[in-house]
Each structure stands twice: as structure tokens, then as C-alpha cells.
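Starting off, we have a lone chain in the form predicted on its own, written out as C-alpha cells.
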Amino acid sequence: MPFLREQLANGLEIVAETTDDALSTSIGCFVKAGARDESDDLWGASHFLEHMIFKGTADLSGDEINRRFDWMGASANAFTNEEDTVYYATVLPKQQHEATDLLSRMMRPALRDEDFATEKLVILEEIRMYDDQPPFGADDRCRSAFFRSHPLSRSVLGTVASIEALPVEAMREYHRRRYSPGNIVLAATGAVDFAALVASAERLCGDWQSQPTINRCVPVPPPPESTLSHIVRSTATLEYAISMSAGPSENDPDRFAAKLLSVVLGDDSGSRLYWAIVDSGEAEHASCHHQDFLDAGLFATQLSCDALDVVDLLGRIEEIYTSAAAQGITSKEFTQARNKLAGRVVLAGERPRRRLFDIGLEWSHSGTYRTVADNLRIVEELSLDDLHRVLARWPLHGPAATVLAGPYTADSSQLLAD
């Protein structure tokens, strides 16, 4: 699986990923702005933006963008995160220019102020209906409490109030400065024809205007003292319990081993928590995974239960963490999870599209490429020394960020007392 890759005059650059033997192309547009880019007075704009990128460009109606894509049987499709936002299309490798043409005018879009007027609606309903159903936003609202005043601390969505004051001048602004040239990759896996792909993004993309470097990493506040906040949903069936510890960021060598300790902790079978409280039907799920970024990371835990239970298991996955941190991980668990993620690890890379993804984030984020066999290799490599150095780095069972959604109305403060 050659890697290659090339760089425009104005600072595009183009790597892929190319299998002789796959059937399928996958290219995508990767664009370093997420909600950590943005400003108060721009709350939500990078989420908005992805929206509007769909609506056409100056001689594309978004329809005829959506023909275009059903035309070559793509499976097309767009997200956006906290620090990415992402266009991406899977073909056969003889379309492979027609996604790329229609991928990279899309990058231009008009952003007309008729359309700007009518997807904001959409978006406001969006904004709502995230608030009206599990976990009613807690996972927004845990990570705006453990990230505080850092950019990570905002939500992708943004809130109703800065939606509804968001002036399209400001989004064309600001698609200007992200939406730039050395601000986006354009990635490709698969039956990959890299030549032509060069060709095509000199002819469609070589004219577009550079803009300077933005250094997208801050200082990241220490870890903040235990924080509990309630939001109350009488008529909710379960209680959703969502708690953030800090972990490994996306530079530190420890994030491999942080995935694999959230593995034999919190994996959705065959883990710590769920033989303890979800095999035995207390709980209806409970979770720990690991989500590392540009210079920050953390451990999330996640729980829904009974509202009457939910102050009895919280305690327990306490203990579950507390004696992992005490009495460490044992071979078994270590051997079980271990394969458990190469397994994952080599799925994966079957696949063309989520190597796109991989390969495209990593490259966006550090402009660092591994192939499946490195990626293999580091989780190989793992020890059960790594797992318990991550422990006692990054204690879960220490200061962390909760918030419950439901029924449960106790008072925060004899909660947090129990």
C-alpha cells in the first residue's frame, strides 16, 4: 500500500493511500475547523458552514450537487467534530475525477443569503431536538465543565442564541480564513489513480488563495476539581450519567495505551463494567473510551440506568477504577483486550473509507502517516507497564466532570456527599 503525497504552490496538500487490489475509491476534503476555531460571535459556525457547503456553489444548485453524487452511485456524506469538519465520497475507481471535481467546487460554495436564511432554521431544530432527546445534551454540557475556558470547551452545534445572531457576512468571513488551501487536505485510499488525482486538484483547486498559518493550540487549564450539574427530564425513562477525567492528548506516546486500558475497563462487552453492572441488568449500558485531541485529552465515562440506581453505580464504577488504579490489570484482561483492539485494528483497515478517515485526520493533525501493520505493531507492543503507567498518570478514579440527565432530582451536593 504505497503512500504518497504532493503539495500545490499554494499550499493544498494531497496524500494517499493506494491498494492495487481495492474495488472502490474513497477521497475526501479534510478542513482544520471544528468548534475549538471558533469565537463566541461565532458559535456554531463550523457545524453551520458544513450544512451550506451543501447548498450549492455559484453554478451548482444543492439539488444538482445531490444528483451529481446519487449520478456516480456515491455514498457521500460530511461531519463535523471538534476540530475537523469533513466531505467525503466513496466510487468506482473510473469516477474517481467526478467526485473529486464535485468535492472540490463544493469547497467554494455561495453561501447565498437566501439558503443561509432558510438551513439556519434547520439548524435551530437540530439545536432543539439534540436537546430534546438522550443524553439532552450532557455530553455537551460535561465537556464545557471539564474543558472550561479552552476552545474543547464548546459544544459543535453551538446554542440556539448564538445560531439566531449569527450574521452570514461572519460565515463568509470566516469560510475565507479556514476553508483556505494549507488548511485542507485532500485525502484518497483505495483504487487510487494519484497522478490524475494531482492533475485534477491543480486544475480545480491551484487558483484558490492562500491565507496565513493559525496556530489552533492553547495552553490547556489543569484538570478541574470534582463538578457535578443536573438536567432534569421528568418524563425521561432512564437516567444518562456522562463523567470526563483527564487522559492523554494526541501528541503523547500514551494514547495507544489509554485506548487499550478503556478496552478492558469499558468496552461494551467483556469489560470491567459490564460484567459488573450491565451482564448482572443493573444498568442498561455503561462505558469508558478514551478521545484524545490536538493538544488535550480525556477519559469519558458513560452510564444510563434506573434514576434510583444511578447514585449506587456511580459508586461502584468509582471502585472499579480505584481498585484498577491499586491493584492493577491482569494478564488476562490485558491479552483479552489486546486482541480485542488488533482485531479492530485490521477490520478497519480493510475497509477504504475508514482509512480515509484515518489516514486524513492523522495527516490533517500531524502530518504523520502508519500504515495497518504500524498501527498493529504499536498495539503488539503494548505492556501491561503501559496500561498501569497510564493509571497512575491519568487516575480515573480522580477529579472529574459529571453530569446527569433524567429524572433524578437530588440535591448536587449530597450526591457528590455519597
The other form holds:
Amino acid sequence: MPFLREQLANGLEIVAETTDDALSTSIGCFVKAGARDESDDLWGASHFLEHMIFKGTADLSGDEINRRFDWMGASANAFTNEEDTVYYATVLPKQQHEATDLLSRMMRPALRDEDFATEKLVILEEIRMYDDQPPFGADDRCRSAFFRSHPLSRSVLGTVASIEALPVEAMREYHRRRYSPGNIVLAATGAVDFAALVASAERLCGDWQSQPTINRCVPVPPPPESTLSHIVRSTATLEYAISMSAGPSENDPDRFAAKLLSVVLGDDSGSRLYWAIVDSGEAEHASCHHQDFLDAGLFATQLSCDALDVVDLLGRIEEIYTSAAAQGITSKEFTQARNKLAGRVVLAGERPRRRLFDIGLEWSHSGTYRTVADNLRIVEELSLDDLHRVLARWPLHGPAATVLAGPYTADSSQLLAD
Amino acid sequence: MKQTLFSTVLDNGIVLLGEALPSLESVAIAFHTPAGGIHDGPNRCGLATLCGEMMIRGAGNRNGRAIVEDLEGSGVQWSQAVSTSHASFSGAMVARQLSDALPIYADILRCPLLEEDQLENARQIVLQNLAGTDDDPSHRTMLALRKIHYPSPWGMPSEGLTAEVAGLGIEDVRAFVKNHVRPQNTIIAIAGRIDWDDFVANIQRLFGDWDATGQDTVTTGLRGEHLRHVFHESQQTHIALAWSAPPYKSDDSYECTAALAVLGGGSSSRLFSEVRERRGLCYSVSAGYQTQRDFAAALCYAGTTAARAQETLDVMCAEINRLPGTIEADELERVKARAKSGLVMQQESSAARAGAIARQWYHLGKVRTLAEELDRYDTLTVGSIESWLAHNKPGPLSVVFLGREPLEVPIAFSA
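Alright, leaving the form predicted on its own aside, put up the form predicted in complex with the partner chain.
Every chain and every other molecule in the complex is listed next, the one we just looked at coming first.
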């Protein structure tokens, strides 16, 4: 599986992990633009722009883009998160040129007034759709409480008010600054003809104008005092709780141990939270996951249960975290979680599309590349001491932002009063 | 493309299916036993799901914790699910772990403990999942649509009904498992880096002397009303439509699914173009196909703000109505390209292939080769689809609205 890299004169990077006998080719444009790059008057612009990219270029209508992807038989889509906007297509290898051509051209959209007005309606529908679903905005509220003034505090979708107020001119300017060639990685995995990929990029992207690089990392404020708030959803059946505490960032070597620790403590099955709360049927869901960003990291604990039980169960989760910090992880737990994670690494490595995301995001953020074997080695070389060090550096029972969403009860009222 | 498929039937009726995918490091295996929700019985909706949960809470000499720890300790990504037709136990893993995992699955199927002291916890898990479904408007909408569109018991939710799950006892569970979890019609499908002869020998050793018997007595009942408004306090109204379609085993299901793909199967489909792209009426709109063994349904779904829901429904119905007689050659070419590339790419996933070959055996009694499927897509023409549509116009519709207000079904489709 050779790894190949090239860079155009204007700064656009092209990377590929090639597997000659793969049945598919995955191609993606990884743009360094996400919610953290927005200001108040651009709130939601990265995600809105992701939609607008599919609405056409100067010489391609949105319908034509959709038709071309379907004509290629592509599995194509895009997503936006706090730090990245990613456009991707998985196609049969014979369609590599067509897919590269289309994705590259889409990066220079027309951003027409009439398309902007129509798509704004779609974005507002998307916001309302998520607002009607669990966890009813608790995740966004919690991230905001956890990161406070840090750019990562901003929700990806924006709000109804921020989207309604966003002018198309602001989006055009945002696109000009953020979709500059030095801010985009063109990545490919699977059966890739790398020479052809570079030639396509040179032809289609070579004349893109560079823009000044923007430093995205800012100092992270110290962990907050614990906070608790509640979103009242009187018609919800269950109560949803999300809690965030500090964890290692992407550039911290302990991030791998943090992921393994979260498997031990809060994986969806077979973890301490699972055996204590889910297996008994006391909660619909209880989990803990580590999430890392360029300059920050966190452990997110999620719980859904009967509203009458939420206070008790949050207390028990805190006891589980306190006990892990005081008494450590057993070697049996450690071995089981490590084997589980190793299995996931191998299975995830088999599909070109999944590898595309791993490779594209890693290269876009840090300019590093790891093979599946490298990832497996990292997991296999982790030790119990690594997990205990993570527990000491980032105690999960320490200060945390917690948000509840669901029916307001006397119990949750008491919790808030405390 | 070279494809290596295997199948054999053991003396006790277990069907073994395999597909070698030698470029992969993994194998995926799924055990589908015919203990699905259609066998729940009157006033026992959710019994099959409760049984599936009970079966993994102790089997052979392992308690529930040991089952999970032994599977996960071997790096197995496991899952358990109960559908209308089957209870399924699946796992994906690095190939060398298969020999450790197989005896655990054999115990789950052949000797589940079904201990009374596990019943309340298992019941609570089923009830928690039902409570979670209550908070998921789109899921609730589709459950309500199934219930009114399919005859009983096919439309009943295999997840269960809260009041009926609450009344189930340990004897219900033991009787259901004894009667329905049995070798006859059980399908074991494996795909990935496999040694077929070795696999068959292992299964023969673990399951060859399994001789449980039972009886299926599914009585197909009546359908419900064709129109239902489910009140839900939400910003969006969820719209779901269904009409009858040929089942997968019927050869014209290809014409039907191609027509549905033109209607709402991709980003250049008519529903996506007209409802979302042109008018911005919603974020989510699609059409699809859902099949049981003997009948199937065409499904459409959209979720949109209450004030724009009537227009959304009107546009959806207009597009459904417009479909016969208007399919264009380039639309069909796109549908074929998507379907064919999806089939080829499926070969990169052991779990997807294990699922596909099991599904085909259940519906067809055989596994279609990739070449057969690709060839069948090549036979589709605008003429063949239009001819099929001329005799199978969409409708009559089953309609569900979930939201604050009901909507008016356009006259062309009203009952």
C-alpha cells in the first residue's frame, strides 16, 4: 500500500494510499474550514457553504452535479464538523478522472443569490429536524458550556437566527479566504492512478489563487468549574444527559491511550458503564467517548434514561470514574479493550472510503500518515500504565460541563438547585 | 469479476452459505434463525425481541457477561437483532478469531440458559429501547406506516409494544425459544477470508446433532386503516407513504426498484430535485423499497416544517403520479450505474456480503451471482419499466402524518 504525496505550486496538497487490487477508488477534498473558523456573524457558514458547493459552478448547475455523480454510480456526499468540511466520492476505478474533475470544479462554486435563498430554507429545515430529535440540542449547549470563549464552543449548524441573518456576500468572502489551495488536501485511497490524479489537480486547481495561511490554534482556557443546565422538553419520553470533561488533544501522544480508556470505561458494550447501568436496563444508553481537536480534547459522557433516574445514574457514573482513578483499570479489562480496538482497526482498514477519512483528516491536520499496520502497532504497544497516566492527567470525575434535556422533574430541579 | 460462492444444507436443515473474499483480513458471520416478530402471537408483541435479549444473557457454561467478554476479548464486533422474520446473531472479526467465536454462537443458539433472574433486566432493556423510539419522530412515523400498510402480524413492530412486553413471563420466553429457535430454516452465512471446508467441518461438529423441532403458525390478518395522523408535539411534520410492490423473489422487482430509484433513489432523483433542490421544502426526502418474502412495499418519506408540509405532500404525490409514462433513458442509465457500482463495491465488505447472501437465500432459496445481478440490470430498458408501470400504477396509498396537524391527501390518491 504505497503512500504518495505531491504539492502544487499554489500550495494544494495531493496524497494517496494506493491498493492496486481494490475494487473502488475514494476521492475527497478535505477543507480546513469548520465551525471553529466562524465569527458570530458567520455562525453556520461552513456547513451552509458545504450545501452551496452542490448548487453549481459558473458552468455547471446543481442538477448537473447531482446527475453526474449518479451517472458515475458514485457514493458521494459531504460533511462539516468543528474543524473540517469534507467532500467525497467513492466510485469504480474507471471513474477516477470524472470524480476528480467534478469534485475539483465544485470547489469553485457560483454561490448564486437564488440558490442561496432556496438552500437557506433547507438549512433551516435541517436545524429544526435536529431540534426535534434527541438529544434536543444538549450536545451543542454542552460544547458551548465546556469551551466557553474558545472557538470550538460554536455549533456546526448555527441557529435559525444566525442562518436567517447570513448574507450571501459574507459567504462568498468566507469561501475566498477558506477554500484557498493551501487550505485544501485532495486525498485518494483504493485503486488510485496517482499520476493521473496529480495531472487532474494540476489542470483543474493549478490556477487557484493562494491566500494567506490562517493560524487556527488558540490557547484553550483552563477547565471550567462544573456547570449544569437543563433544556426543558416536556413531551420527551426519556431524559438525555451529556457531560464533557477535559482530555488530550490531537497533538498529545496520550490521545491513543485516551481512546482505549474510553473503551474500557464507556464503550457501547462490555464497558464499566455498560455493565453497571445498561445491562441492567436502568438506562437506554450510557457511553463515554474521547474526541480530539487541533488544540483541545474532551471526554464526552452520554446518558439516556427515565427522567426520574437521571440524578441517581449521573451520580453512579461519577462514582465509576472516581473509582477508576483511585483503583485503576484491571489487566483483564485492559486486554479485552485492546483486542477490541485492534479488531476495529483491522476492519476499518479494509474499506477504501473509511481509509480516505482517516488519511485525509490526519494529513490535513498534522501532515502525518500512518498505515493500518502502524495504527495496529500503536494499539498493541499501549500499556496499563498509559491508561493510568491518562486517568491522572485528565480525571473524568473532575470539572465538567453537563446539560440535561428532557422532561423537567422534581429530581432534575433538585439537581440544578444543588 | 471472479466470485467464489459456496452453499450446503446440513441434514438437520441448516443452510450454510459462504463467499470467499481473499483480499480481506476479516470474516463476517451471521446466524439467522426463524424466530422473528411475526411469531410473537396475540398480545405478546415484543416476545421475539425479548427472547433475543435473553439468549445472550447466558448460554452453555457462560453467563451473559462471559459471552460478551469472550467475544470482545477476541476482537469480535458482535450484534444481536430481531426483525420481522428472524432473530440474528452476527459478528465481524479478524479471520483467525473465527474458531474461538463459533462455539460461543453455537451455545447462544443451542443452549441459551433463559434464567428467570435475567428476565426483568432483559425486559427493562426492551422497554428502554421502546421509550427511546418514542423520542425519534422519523422512526415512529415509519413504524406507524408499516402497521397500517402490512397485514397483521407483518406490520407489527418487532421492537414490541410497551403494554404487551410488560406482561411477558419466563414461560413465554422458554416456549418461544423452544419452538422457533431450531435448525430447520436457520441460515448461517459467512464472507471474507474463509476456508470453506474447514468452516463446514466446524459447523457440522457444533450444529450437526442439533435436532430441535417446532412449528410455525403465522396467520395473516387484516390491514388497518389507510390513513393515520399521529399527534406529536414537534416543529416538523413527518410524511410517510406506502403502496404495494412485488416482493424481491418476483422477477419484476427489478423493474419496480428501478422505477422507485428514478422517483427517489439518488441526488438526481425526482423527489430530491423537486422537493428539496428546486423548492427547498425539506432536508430529508426519499423513496425506497422494503420487501418481505411474499409481499413488499414502495415507501416515500419526507420531514418538513408544519407550515410547508401540505405543499411537500402535494409535490410528492404529483411526482408519484407523474412517474408512469415519463421515465427517460438518461434517468435509467443513472439508476443502473448506481445499482451496478453498489453491487461491485459491496465486495469490499465482509459484513455486507454475509448479509446479502443470507437475504438472497431467504427470499429466493438460492444465491444470485454478481454476474447474474449485473446481467439482470442490463436487461432493464425504459420500455420494460414503463410496461411494468402501466400495469402497476402507484397506489392505493397508505399514508401517515406525524406532527401537530393532519394533512389533506391529494384527490388522485385519496381513498
